[in-house]
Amino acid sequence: MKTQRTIEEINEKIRRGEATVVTAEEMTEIVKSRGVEVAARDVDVVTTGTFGAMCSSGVFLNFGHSDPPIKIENLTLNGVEAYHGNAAVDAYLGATKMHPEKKFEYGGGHVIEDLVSGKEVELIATAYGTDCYPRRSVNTTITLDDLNQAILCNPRNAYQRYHAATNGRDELIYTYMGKLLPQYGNATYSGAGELNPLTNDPDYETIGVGTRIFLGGGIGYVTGSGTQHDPGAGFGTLMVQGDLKKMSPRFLRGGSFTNYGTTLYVGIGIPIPILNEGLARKTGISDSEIKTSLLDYGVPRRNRPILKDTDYAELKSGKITLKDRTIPVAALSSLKLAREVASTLKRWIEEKRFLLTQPQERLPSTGSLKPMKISRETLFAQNIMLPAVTCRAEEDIDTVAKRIVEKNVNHVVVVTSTGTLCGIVTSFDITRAVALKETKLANVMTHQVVTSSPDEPVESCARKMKKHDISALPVIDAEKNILGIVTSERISTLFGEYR
């Protein structure tokens, strides 16, 4: 006979004492020793977790009106902005909010995180001062504590899934997935797995709106879909908040991403009733079936490069295999921690100190993600690149120099007798080398080049161009073949006409 249970008829077992609860990696386990008739019969919560990264989140504060009241305009905690497009004395905090002379080291979910431990956090408000509210200034100090209200609010949250990164580039990258080595010497990954929370409610049977859930180590709730939410992709996301009052700092950190920005870590815990069979099989999913992809975040375009597909199991090994090659993967997020949200979550309802609810809309399990519309024509390297004028490194130094002239160029691409990039000279090198009395033009030449793809965006080139120092960027293939060269001068030209 098959297992046919309600939400109410698990509380009331809750109530009792009586309901069996199990992590999602237990559940997993009980799955395939004694299949899933057995576990749906004998199983009534898997409970879940997740602890990572997840950028979309902030807090709304309530400051209370001091005397004489004030009508903010502009505010800072602890240096960092907030945002006061509120009424007069409520304010929302971005966790990555960076602060202006902290950048990169403490932002908006530091400053999160020392509200929740209990820290001072300074505050300076500015206001231009009406009738009913004439004063123009307060700088003060708070603590969680001294406000009326702080309401964790974050619009987007855990993500059932993600894609793993690396970097095909020639140059070490940092990005919001961590920092990765050139030529593809390492890879990164986030989530939990088989303990993620919609992974094991994928068609959100009884995750939505009002679902009651593990935020932060307090309690909060699930106020929708997230931003972004991509389900028919397998990418769902939630919209959650709650007292940021009754939440715990170890599971609200605050974070960085060396020269990306900040972030905040949120631990998020929901607990799955097993209603039925397929909801006994669904949350019995093992690491190896939740597959991903992986991307070359070299590309810095919206469709990066599929590299290959892979899976959990493979990530969370701490290496994967590519072109090849085994290289090390290393994890954004917290295992242990989301194990520590799962577990907790689970002895709060065996302590009968958390009951399940029943959602009151369920999330939309269809749908896709849209880009962003661009009114305006993006220009990448292969709409602006020039002929690259090319010489060998066996050439001498008088004929390049006459190249140079001929052409009218600031640099020559040095290139091997396939045609392929190994080295750049410029005007000013050849100048050197005639002024010391080099003839070889391998002494006087860039070996180590940085170049472009052709479908990178001229603004990543010029970042490229001012982060190393240099005036111009091979734009090469896959095989290094020179497609042409884009410069300084080029960009400066194009962006004046652009505009």
Contents of the next structure:
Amino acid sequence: MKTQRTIEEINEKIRRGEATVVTAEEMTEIVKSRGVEVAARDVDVVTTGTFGAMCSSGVFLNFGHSDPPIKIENLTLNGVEAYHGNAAVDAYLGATKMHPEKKFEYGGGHVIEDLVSGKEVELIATAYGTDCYPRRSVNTTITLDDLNQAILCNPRNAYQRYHAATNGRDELIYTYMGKLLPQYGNATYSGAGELNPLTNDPDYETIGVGTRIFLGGGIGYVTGSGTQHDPGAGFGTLMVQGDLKKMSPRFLRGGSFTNYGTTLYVGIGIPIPILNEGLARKTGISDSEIKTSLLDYGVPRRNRPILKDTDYAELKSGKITLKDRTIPVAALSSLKLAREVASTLKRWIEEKRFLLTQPQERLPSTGSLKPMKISRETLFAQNIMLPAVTCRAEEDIDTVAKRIVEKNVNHVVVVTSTGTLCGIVTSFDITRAVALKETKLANVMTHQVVTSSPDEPVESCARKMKKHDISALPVIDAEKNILGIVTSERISTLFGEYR
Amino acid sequence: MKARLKFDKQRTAEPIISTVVLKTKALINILKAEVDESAGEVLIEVPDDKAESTIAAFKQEGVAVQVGGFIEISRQRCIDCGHCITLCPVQAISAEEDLTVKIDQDRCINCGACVDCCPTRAISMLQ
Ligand code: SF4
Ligand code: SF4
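What does the same protein look like in the form predicted together with its partner chain, given that the last one was the form predicted alone?
The next block holds the full complex; its first chain is the one shown before.
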């Protein structure tokens, strides 16, 4: 290692206005064209940036005391409930908490955006009243300026990388990875690739506890590794905090994911001091070297099937190949704003407004993630399905009607000669057929059948039935062989009413 | 049918819409009107059977008429993520060189698929 410099030496150069600062994208170009050695010699700081939906975001607020004072028990801000389990007039407002009447449209993230935009926010609080805090209710409007403190405090931000999502189901789904068209009709991903902060310091050599960062347009600090920090798998995260009062609505935006929830978009930029050639090489990483996987979000399980390996170069190209198809892919995060974050941070350093910090402690670089411990076993379709009563499309209505009575069921699955699924008929269809003097089963049965796979969780079966307003799902394997049937009746007897 | 009319500076004071109504006897519904010192823009709805004659009449009056494509991206709210691009069935949305996302009004068929995908609710369908 030839080039060696310390953070103090870099700060000296920044103060003298002599530091060379480049963005992570520019660094990739420099390393590619001039080599690691030259890059390490010439560049002092690389600025990174990301701008994405960070659900694990929120803000600690202190309202000051009213007279007479109140010990708040329940609290809403613009109708969004804030968590109040701390001192009398403190609260934590989380980005994903939704307004009860404006679900998926307005939530904690939007309240934070409104606050940071200087808008008035309605505060309604109630309390049980104590000898020292007698007041029982407050109904007022506040702005960011009225608050004593507003501290953005996000326990899990800035994922090192994330997987891409698509949907193999026959139906459109709305997920936290966006709106996914049926049969792999589109794909989404998140993260800024080679601009991403942790991607440029994958061994957490310079980013640690106390690192000063760009946060939401203001200044923040890394306070430690984030929740679900998973360095073993290359999915590191950061916990960050900063003064909301100094931030800007350009880099903090409320987000809405239809049928999933609300969130906060956060801009984060971290400067990486080029202390040695190793860091020059690491910050020279390019999109094609950052690997991730395309997962099928149509499968509602913790471990979603991997459809293919990909990288950020392919993802950023806007098209991704899947077997013999090319499907459109786009980010849910913003590369354009990530670039703006990195270049703003670069400008701050060049203008001597931002100095680098020495981390007080390194982030854990080993360890892995545990799944949630579920004390009651999860059930899947195969655990609760019943044997399916079947018939053939050629059979006449009378025979099928008799079978329904005989077997005491409401659904008969229509199968082909080889036993694969081709339709479903309900006792209601049969009643209607009799009333209309229809004799052909093919004319009354449903041909487009909503089905389940054997390993689909029961909750997901229940959601499907509710969504399509039906009361049974034939369980089939990949070859469409009938394995059984899941009915809403069966779910209700096992678990009580499903919502 | 919906159409957007663009008047230039000199014509905003003239009763062009009334003239066209008298001529074509079409019941024109004004959905949105924006007029300032430089130009005027009006969104109208015309019964389908009178669509052709009405458009022709406006064109005769020297008004620029645009049919279809009434979707708008708010530059204020859009973060240029590109998610909407992947949902558009007719490739009416695309990203420019600098990643700014734009809708091609002429291609848009007003299907609405992009509206509820937008995480910042930047897309609106002009009603
Ligand atoms: S989905 Fe919304 S925010 Fe994203 S590019 Fe389209 S209009 Fe802009
Ligand atoms: S409304 Fe439909 S056609 Fe128009 S831009 Fe949106 S998705 Fe494309």
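Numbering follows the first chain given and starts at 1. The term rigid core refers to the maximal set of C-alpha atoms that superpose within 1.5 Å between the two forms. Please read these numbers as outputs of a predicted model, since none were measured by experiment.
Positional change of residue 395 between the two forms reaches 2 Å or more at the C-alpha, relative to the superposed core.
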